[in-house]
Each structure stands twice: as structure tokens, then as C-alpha cells.
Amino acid sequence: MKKIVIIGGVAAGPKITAKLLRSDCDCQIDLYTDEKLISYSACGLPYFIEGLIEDPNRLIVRKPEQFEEKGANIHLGKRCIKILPDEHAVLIQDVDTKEIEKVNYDKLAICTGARPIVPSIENIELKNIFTLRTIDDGIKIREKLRHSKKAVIVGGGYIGIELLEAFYLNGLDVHMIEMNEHILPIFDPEISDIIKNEIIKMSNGKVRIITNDAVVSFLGEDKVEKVVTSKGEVIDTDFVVIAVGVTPNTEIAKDAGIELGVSNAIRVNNRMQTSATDIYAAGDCIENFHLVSRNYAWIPLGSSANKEGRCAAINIAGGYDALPGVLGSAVTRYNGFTMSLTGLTETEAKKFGFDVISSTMTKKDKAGYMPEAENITIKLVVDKRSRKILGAQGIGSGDADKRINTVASAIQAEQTVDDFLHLDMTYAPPYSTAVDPLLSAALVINNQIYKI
């Protein structure tokens, strides 16, 4: 019987376990995680904090006993502290007792994920300064929110925006501080500016967004009471959430001599194999091959972690599966305003040497006479030489995300903008305009290319 050891829970590790249990693999499965839960939706935490989800247990996808009933061995509160590739073994430490045991494997899967970046800020050890990763983190933030009037969010990425929504909808006065010139800097600057302006407009004076500034210190006797920025602003607050990004947990992989790639994430091939024999990796600890740039990138997303876990499991079990790569497709919202993108932005495409042509179109998402019609803004990015679609961004209070999903399909099919114009998309007044906003953006680019 083949012995398979999986390090890490949450998304990729449990996905590998579940897929292996459904396969014909004659194997013993042992999953080790240093947490007290094995499989939960970290992506749902901001909505639990908001109060949209009352019971945190609803975020638990599977309990240990659900895996154990089917034959897997689940070890909670157990941390892998060393990988010994030459011995096909790992050292596992009990989180509470600190006892260490040596565990042998035939195949190993590293699913150690990522952790929040905690910047070096003066007095960051004060109470009521949080990061968000686990359900326990979410419970602490939600409890503090209920007894607070003011909050500061450090960082203007996806998690920051989702927490901003949660805090605003609970009546808090919120400051968001982003060191870059724009919030959500993964979008093109003019799209980020629209997002910022829309958030401010719909927040009734309860939200202030500070960009191009950084937090340098926290003030307070025992708990944080004030936030000080590099430009001298002093902001009163009841609590702070640090949401400046995450970093992959790859120290044990590096120590074992496993090859790392961009952002110190683990380099894998399209079968999720690492540089070490019989060792696979999946989830937020690995880098990804970007299908448009044809370069490696680190894009930690829950959707990708599940696909990677499935791929790894099939190959561990002796089958064959290959994940071609990712587009970095992502979506979030603020108070009904959607922000979504796929592929490369114009800024990124130029960095990778594409001859970029783009169009930005603001249009109703449904027939204008329909009472529920809302504006959406679509930006389509195309390579002028090949006419292939490189990426798209969609924002607005209407159905922007479904347009981005359409573009993601077109990019993976390597469609040109000419091909795209002939897509037979659905139309009825409650769902779209007669010429969909996506096609309108494509028509503008087509006209520019052919000078029509």
C-alpha cells in the first residue's frame, strides 16, 4: 500500500484528500495541519465579519470525521517542521506538546498555503491590531467590530475592500490606508480611480481612502488608539486590520532544497510536481504559469487551489492530469459594486512587450428601459499584432463579472478580437443590451485596428 502524506489544510490539502479517496488508489492517506480545523472557506470570512453569515461553522466545508469515515487519517495540531527528501520522510511536531515524530512517505504533497504579511511598524504589538486568515481571526474581528465606532484598514487590496464593506455596513467610520498611488493596484490606474470614487460616493461620508501614504506607528498605552502615517496624519481608531498582502509558507520547502520561483513560491510543473522526487505541491504556496504572459506568476486564489489540488491528486494516484496555467481571474464587491478582471491589464501587457490596443466602454448592463438596468464599465485589452485578447476588467453596479467570465473563456480559446465579435451571446432586455457591452468594447478595438 502506497503511503501518501499531505501537509496543510484549508483548500488544496483537503481537495487532494477528497480526490484520492474517490480514486482507485490503494493508499494510506495522512493529512497533517497545525490548525484545529481542516477544511474551511477563508474567502467567506469577510462576510461572516459583516454579519451576512451568523454562524462561523457554516464556513466549515468538511469536518475531520467526514474524511476519517472514508479512510483518511487526519492529524490536527500537527506542524511539519522539516522535509527529508532523501529519506522520503518528514518531521512532525505537536503544536501543544512540542513532541516530534518522524513520518515516512511514498508521495508527499505540500499544501502549506500563505500567511498575512505583518509589516515592521512601531508598536504593532498593541492590542486590537488584527490580521485575517483563520476563522478564529474572523471571530475576534467581528467581536471587536460590534463594540467599536471607528476602524482603520491598512492595505487596499481585495481583503481590504471586503473588510471595508463589512465595516461600513455595520455603521463604522473607516479609514483605508494604501501605500500605492491607487487602491486595488492590480487594475489599470484609471479603473482603480473609478472604483475609489464610487466607493467614496456610496459611503455617505463614513469612509475615507488615503493613498500614496503608509502607516509608520501605532499609538496607545495597552491597545491601539491612534494610527500615524508617514505624511504626519494621526487617525483615531478603536481597532486596526493589517491587510497588506500575504506571503507563501515555503520555508520548509526551501530548507529541503526544493526549487522556488517567483515571490519565493514553490515551482511546480503542470502536473504539480516539484523539483524533488515524489513531492508535489498545490495551493497558495506554489507559483502559477500565466497563460497570457507565458511567464510564471504567484497568484494565490482559492479557485486555483482547488484545481491544483485535484490535479495533484490524480497524478499522485498514478493517473495523468495537467493544469495548463491560470489567467488570474478574480472578483470582489463593495456595497453592490462589482470589481472583476481576467488576464493582463494594459499596464501589465505593455511590460511584457505586447503591442497593446484597448477600449473602455461604459454602458447599461441591460436594456436601458428596464428598471433594474445599471451601468458597467468594461475595459478590453488586445494585442494589435496578433489581435488576440489579452485581458479585461469589468466594474459597476450591474452584471460585470459574467462579462469577465466570457472573456476568460475567449482568452483560453486563444480567440482574436475578430473571433470574439461573432460570439453568439444571449439577449433579452432583462439580461443584456442588444449589442452586449463586451461586444461594444470589441467593436471599438476592431474599428481602431482596421481604421473603419
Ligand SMILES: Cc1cc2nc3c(=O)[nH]c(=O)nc-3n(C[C@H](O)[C@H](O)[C@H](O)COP(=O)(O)OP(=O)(O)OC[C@H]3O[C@@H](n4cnc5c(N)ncnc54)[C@H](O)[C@@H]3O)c2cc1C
Contents of the next structure:
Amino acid sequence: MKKIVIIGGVAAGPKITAKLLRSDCDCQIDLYTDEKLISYSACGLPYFIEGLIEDPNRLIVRKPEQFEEKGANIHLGKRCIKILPDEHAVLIQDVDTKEIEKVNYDKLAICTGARPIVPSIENIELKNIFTLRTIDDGIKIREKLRHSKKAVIVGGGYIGIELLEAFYLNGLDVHMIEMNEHILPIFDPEISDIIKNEIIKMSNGKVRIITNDAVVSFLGEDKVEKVVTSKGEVIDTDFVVIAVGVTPNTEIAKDAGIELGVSNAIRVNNRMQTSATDIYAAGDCIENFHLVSRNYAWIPLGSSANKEGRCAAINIAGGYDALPGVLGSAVTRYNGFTMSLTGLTETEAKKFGFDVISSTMTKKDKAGYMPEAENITIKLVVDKRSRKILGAQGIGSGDADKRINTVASAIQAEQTVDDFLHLDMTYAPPYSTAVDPLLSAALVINNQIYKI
Ligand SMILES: Cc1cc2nc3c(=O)[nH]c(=O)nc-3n(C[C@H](O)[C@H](O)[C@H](O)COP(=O)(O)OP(=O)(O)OC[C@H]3O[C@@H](n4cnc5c(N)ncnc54)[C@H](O)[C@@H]3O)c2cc1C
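I have the form predicted on its own already, so could you send the form predicted in complex with this ligand?
Starting with the chain above, the whole complex follows.
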């Protein structure tokens, strides 16, 4: 019987376990995690904090017992402190007793994920300064939110935006502080500007977004009371959430001599094999191959973690599966306003040397006479030389994300804009316009290329 050891238990680790249990692999599965929970949706945490979901247990996808009933062994509160590739063994430490045991494996899967970056800001150790990654973090933030009037979010990425929504909908006065020139810098600057303006417009004076400024210190006796920025702003607050990004948990992999790639994430091939024999990795701890830039990038997302976990499990079980790469497709929302993107932005495409042509189109997402029609803005990015679609950004109160998913399929099929504008999309007034906004954007590019 093959002995399979999995380290990490949120998305990728449980996915590997579940897929192995469904396969006909003759194997013993042992999953170790340093947490007391496994298999939960971190992605649902902002909605739990908001109060949309009352019971945190609803975020749990599968309980340890459900895996154990099917034959896997789940070890909670057990941290892997060392990988010994030459011995095909790992050292596991009990988080409470500190006892260490040596566990042998035939195949090992590293699914140690990522953790929030905690910047070195003066007095960051004050009470009521949080980060968000685990269910425990979510419970603490929600508890504090319910007894607060003011909050500060440090960082304007997608987790910051989702928290902004949660806090705004709970009636708080919120400051978001982003050191870059734009919030959501994964979008092109002019799209980020539209997003910022829309958020402000929708927030009835309860939200202030400060860009181009950094938090330099926190003030307060025991608990945080004020946030000070480099430009000298002093902001009163009841609590703070730091959401400035994440870093991969790859110290044990590095220590074992396993090759790392961009952002210190683990380099794997398309079968999720690391540089070490019989060691696989999946989820937020690995880097990704970007299908458009043809470069490695670190784009840690739950959607990818699940696909990578499935791929790793098939290969661990002795089958064959290969993942071609990612497009970095992502979506989030603020108060009904959707922000989504796939592939490369214009800024990124230029950086990678593409000769870019783009079009931005703001149109109703449904026939204009339908009461539920809302605006969406679509930006399509195309390579002038090959005419291949490189990426798209879609934002607005209407259905932007379904357009972006359509573009993701087209990019993966390596379609040119000429092929794309002939796409036979559905149309009826409650769903779209006779010429879908996405196809209008493609037509504009086509006209520019052929100067028609
Ligand atoms: C608030 C929030 C919202 C999000 N929203 C979205 C979204 O809408 N869409 C999306 O695609 N993604 C989203 N994500 C990202 C998504 O949650 C992650 O991509 C996903 O959780 C990655 O899963 P993972 O299993 O690779 O890693 P993780 O979730 O990081 O889990 C790794 C686990 O391994 C444990 N571990 C680490 N080191 C060790 C060790 N040495 N020994 C034992 N255990 C160890 C960790 O404690 C952790 O439990 C969101 C994340 C957050 C925090």
C-alpha cells in the first residue's frame, strides 16, 4: 500500500485527499495541518464578517470525520517542521505538546498555502489590529465590527475591497489606505479609477479611500485608537485590518532544497511535481505558469488551488494529468458592483513586449429598455501582430463577470479578435443586447486594425 502524506488542510490538501479517496489508489492517506479545522472556504470569510452568513460552520466544506469515514487519517494541530527528501520522511510537531514524530512517505504533497504579510509599522502589536486568513481571524473581526463605529483597512487589494463592503454594509465609517497610486492595481489604472469613483459614489460619505500614502504608525495605550500616515493624516479608529497581500509558506520546502520560483513560491511542472523526487505541491504555495505571458507568476487563488489539487492527486495515484497554466481570472464585488478580469491588462501586456491594441466600451448589459439593465465597462486587450486576445477587464453593476469568463475561454482557445467577434452568443432583452457589449469591444478593435 502506497503511503501518501499531505501537509496543509484548507483547499489544496483536502482536494487531493478527496480525489485520492474517490480514485482506486491502493494507498494510506495522512493529512497533517497545524490548524484545528480543515476544508473551509476562506473566500467566504468576508461574507461571514458582513453577516450574510451567520454560522461560521457553513464555511466548512467537509469535516475531518467525513474524510475519516472514507479511510483518510486527518491529524489536526500537527505542524510539519522539516522535510527529509533523502529519507522520504517528514518531522511532525504537535502544536500543543511540542512532541515530534518522524513520518515516512512514498509520496508527499506540500499544500502549505500562504499567510498574510504583516508590515513593520510602528506599534503594530497593539490590540484590535487584525489580518484575515482563517476562520478564527474572521470570528475576531466580526465580533469587533459589531461593537465598532469606525474602521481602517490597510491595503486596497481584493480582500480589502471585500472587507470594505462588509464594514460599509454594517454602517461603519471606513478609511481604506493604499500606498500605490491606485486601489486594485491588478487592473489598468483608468479602470481602477472608475472602480474607486464608483465605490465612493455608492458609499454615502461613509467610505474614504486614500491612495499614494502609507501607514507609518498606530497610536493607542493598549488598543489601537489612531492611524498615522506618511503624509501626516491622523485617523481615529476602533480597529484596523491589515490586508496588504500574502506570502507563500515555503520555508520547509526551501529548507529541504526544493526549488522555488517567483515570489518564493514552489516551482512545479505541469503535473504538480516539485524538483524533489516523489514530492508534489499544490495551491497557494506554488507559482503558476501564465498562459498569455508564457512566464511564471504567483497568482494565489482558491480556484487554481482546487484544480492543482485534483491534478496532483491523479498523478500521485499513478494516473496522468497536466495543467496547462493559468490566466489569473478573478472577480470580486462592492455593493453589487462587479470587478472582474482575465489574462493580461494593457499595462502588463506592454511590459511583456506585446504590441497592444485595446478598446473600452461602456454599455448596458441588457436591452436598454429593460428595467433591470445596468451599465458595464469592458476593456479588451489584443496583440496587434497576432491579433490574439490577451486579456479583458469587466466592471459594473451589470453582469460583467459572465463576459470575462467568455473571454477566458477565448484566450485559452488562442482565438484572434477576428474569430472572437463572430462568436455566437445568446441574446434576449433580459440577458444581453443584440450585439453583446463584449462583441462591440471586439468590433471596435477589429475596425481599428483594418481601419474600417
Ligand atoms: C478573505 C479571503 C478571501 C478570498 N477570496 C477568494 C476568492 O473569492 N476567490 C479565490 O479564488 N480565492 C480567494 N481567496 C484565496 C483562497 O482562499 C486561497 O487561494 C486558498 O485558500 C488556498 O488554499 P491552500 O490550501 O493552497 O492554502 P491555505 O488556504 O493557505 O491553507 C494552507 C494550510 O496549511 C497550513 N500549514 C501551513 N504550513 C504548515 C505546516 N508546516 N504544517 C502543517 N500545516 C501547515 C496552514 O495553516 C493552512 O491551514 C481568498 C482568501 C482570503 C483570505
